[in-house]
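What follows is a single chain, given as structure tokens, in the form predicted alone.
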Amino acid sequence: MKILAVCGLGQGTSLILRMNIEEVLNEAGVDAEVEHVDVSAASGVEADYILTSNELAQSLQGHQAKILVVNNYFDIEEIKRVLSQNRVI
């Protein structure tokens, strides 16, 4: 399983939300490759999974990956819920 972590720049940001990932899928015993990308890069790389921000995610349409909002990159819970919930993890 791939999954993008997408911010606007693909620095600062997704990469937090890339190491907040990480920690929830290691947490839950699920193995995947999570790389930390920004928008434009998204749309040419195959994954499974895309998370991004609500606003990103309008740029993202039409990506092969199934596409999860998450409002807040730093919050270990909701990124948590939003992959149960997608049965990610």
The other form holds:
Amino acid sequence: MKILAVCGLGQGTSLILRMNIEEVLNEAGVDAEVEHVDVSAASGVEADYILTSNELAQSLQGHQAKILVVNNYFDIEEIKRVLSQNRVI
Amino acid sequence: MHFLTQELIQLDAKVNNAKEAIEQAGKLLLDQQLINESYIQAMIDSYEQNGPYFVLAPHIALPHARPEDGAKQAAVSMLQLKKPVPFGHPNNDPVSLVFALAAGSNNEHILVLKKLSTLLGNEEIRYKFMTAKNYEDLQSVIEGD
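Alternate state requested, the form predicted together with its partner chain (shown: the form predicted alone):
Entire complex below, previous chain first.
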């Protein structure tokens, strides 16, 4: 399974999201590859899931991955909820 | 690594809009010579081009640009706003804390983000940042680990 954390520049914000996704996956014992990229590069990367903000989700429409929206990138509980609702964990 | 040292924190700052907030938070980094002036403009350009996606939690913005836009070292500054301003984010507006991030190209900036993420993942600490009246109110939290 491959998950992308996407932000506008692919530097700071998506890296924070990626670290927190990895924490949730580790805790749940789920093995997945997590990458962080910027929104323009994301379209060229294959993935099963994309986690991003509401705003950027719209510009990612059409990507073959399932797009999941996270509102608070620091909120481990929210990330956990989003991943479990979508049966990632 | 320069992480929320006293010189990099400004409390009770007055700004009129998102652009001024980014500028002032960036100026804290500039004054410590952690970025070139071009980095501030790059943060504003990114905001104007990519929108306020970097408002990544309720009331918290993390403006940044690319390392090659003029970041010299991994660093984070903080601006606490006297009066919150809207950044145009559908869920997390208005913004009352602005953390300007200078992302160096090395692993140091991962460390900086981890520290910041750990702090801001804690609701009690978020509240402390929003209500602090002086640096001493925050010192133990920031130097905590």
